[in-house]
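The chain below stands alone and is given in structure tokens; this is the form predicted alone.
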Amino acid sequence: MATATDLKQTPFYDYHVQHGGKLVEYSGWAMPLHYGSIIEEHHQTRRSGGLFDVSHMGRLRFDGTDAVRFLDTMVTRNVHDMQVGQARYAIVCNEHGGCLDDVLVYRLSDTKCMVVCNAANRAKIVAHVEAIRGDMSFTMKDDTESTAMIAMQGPTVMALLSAFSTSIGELKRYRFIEKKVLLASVMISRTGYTGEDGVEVILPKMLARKAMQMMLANLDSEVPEIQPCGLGSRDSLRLEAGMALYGHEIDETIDPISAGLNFALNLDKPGGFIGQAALQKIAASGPVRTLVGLTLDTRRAARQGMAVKAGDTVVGTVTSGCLSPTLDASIAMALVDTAHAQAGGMLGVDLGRSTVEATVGALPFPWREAKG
């Protein structure tokens, strides 16, 4: 079993250790699962603001005359019509329409882009780029281990940042700016993975410690507005928000249409992208499976791989589940036969010792209404 010293360490590793972070292995990195209570960190983010170390995410820079054209062939969203300063969520597909990864594409200039990918898929995406690049003229640089990345998420975050910088406060969703800090370039994007408003910040590794000190300067206050949070609450937050996690709701055998990610597809893209023809066929005929939300009649949490049933017949599989802190209910996402995906329907989830009833609902879960 790998120890913390065998794993990659983010630029915030010392901070995690010094502040009691429970470190676990995640995609080859030593990452904080929590600093005390996952539930409290979840509520902290929904109520005020949470700070997450997401430096394990891959950061790949593309530069050259064919960089944009290449990315148009690799991802499911249009890149050629993106404005400089714009980010888009997209999928990298295989020829069959399965998901190699879900990514964020940032348009840096006419000839430069950045792609942020999942930590577990970084090596795969790098290899995929080299396999499909052909004779297109561009360079790809992996900036993951020379930079840091943090996410500030929660309802108070933008107001706090507005007081610090008007330009940050005025950012629109899925837009970013680059600022100079100590002669180094720092990127701030209005993006995130919790359902809450907020930003993600990419900065040079050498600035990481100073940035953490600045962003958590309010920790000495009696009721700090921003507190550090770990992977545990990040997962429960994204689950409430109905956001896909690679290896759960999407993988190389699951297409983005089945996973409810139609908004991330430009199926009429000029020139096409890898997997476009396969996805056009799925769109025309309708997906065999559909991702749904389930609310279980139990306090137990469903886990990935548990069977979803209609009577005694297995009609799907749980992809993610938890006891939702905001809704105070057991919730799950599941891929089920499309015939059983209607909201309001009743299914069963096999928890092992028993099968419990579950109500089918649309995604995301109604956490905003529950939060008030």
Second form
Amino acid sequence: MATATDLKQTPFYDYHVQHGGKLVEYSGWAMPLHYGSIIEEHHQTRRSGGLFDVSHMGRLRFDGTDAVRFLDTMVTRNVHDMQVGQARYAIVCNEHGGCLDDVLVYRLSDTKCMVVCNAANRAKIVAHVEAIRGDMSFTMKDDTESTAMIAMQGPTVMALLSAFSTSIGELKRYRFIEKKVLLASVMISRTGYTGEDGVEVILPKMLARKAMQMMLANLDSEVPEIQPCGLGSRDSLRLEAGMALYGHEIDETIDPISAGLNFALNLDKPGGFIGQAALQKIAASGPVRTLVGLTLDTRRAARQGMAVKAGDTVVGTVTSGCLSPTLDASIAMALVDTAHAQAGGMLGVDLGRSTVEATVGALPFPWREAKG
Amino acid sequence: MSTDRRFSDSHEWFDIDGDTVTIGLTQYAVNELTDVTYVELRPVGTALSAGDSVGEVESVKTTSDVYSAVAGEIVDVNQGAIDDPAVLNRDAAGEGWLVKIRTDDAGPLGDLLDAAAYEERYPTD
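Form predicted in complex with the partner chain structure, per the form predicted alone context:
The next block holds the full complex; its first chain is the one shown before.
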């Protein structure tokens, strides 16, 4: 691991240090894994609300007459028919249909968009844009290190923000608004990565400290509704919600159809996107592998790379796993041969010393039902 | 904390009481593991050589073996830690002990770190 001094710090770094955050290296950034207990922060978010520093995520701003047309060639979803104020989840594919990244595209105006990408893929996506842009007329500006980004997630978040601003309370899912605060623009979108309702906020670096104080003002109350949470619980929350994590469920060798991301594809997109032809072929023949949810008959966690078996035959690989705090069960996502992807089927997961039984189920995991 | 307590670089603590050695994981190790979710210990009666694993501790983030620095036989395991693995997070140095081993030779513990040396090498703050 790189030493702390080599790592990039988000505008909330001092806050993390002062509040007992356990800082770990994540894609070149010093990020809080937790502030005490990953499991407690997971429950906090499901029960009430969690605040996550996600400033490490890449924020790329596209501006110009061809910005929308360019993004239409780069991502799997339609950008041209998005309304201003709308956000869409999409994949950036290579020619073979493998995933270079998964991103959120924000339509800011007729000529302006924002793309939020994974921290680990930011340099790759910036290089990809330069490699494929041709003579299209737009500029790309990397706002990652001049801005901050926070996710507020959980059942109390929208009510809390409604009291603060009616327009935020009225936001629909996957919509955003821009508000002016001290002459600076703050972007608030009703999106997230936990399965819970809530928002993600992009704001100028200089406002970060003030914003954190405001949003966590409730910490003075006896039972704070929103508490800071680290990347550890963000991972277990998204896993329960069946959401893909780059480097696990998707990567350059895994196509979005196998990963169950068909909803993020416009395979009939006019003008086409990179990887479209390859994905049309996969869609026509059906994917060889399929992402499934597994519930294991143990309290041990499956880890990425562990073999999934039908009898003695390896039929797949675990992509992510954890002991689910909400379901109180060992859950995993796995890419398995499509023939073994039927819900209700029984497979084995090789945990090293022993192979345990696992039931195949649909994604997301039934965390909502378990929460009651 | 017992003044006889010794510490290994693989983050076990060893308490010596006559011919019985109690083994647990250090607070430093538990902090690195994050929330402990599963504890599996080899059964009472297991014969061990020095350096053998006495079990596994699994956390939200990772799985870690626990090793004995002494040879001997497991004479007790902490069922409380198996039933409630979070006891390691609450009290790794006490209630979160893992196994007791009867040994004829506690000598190897003399090569391990004392509390001050361990704390200096692996500070918990």
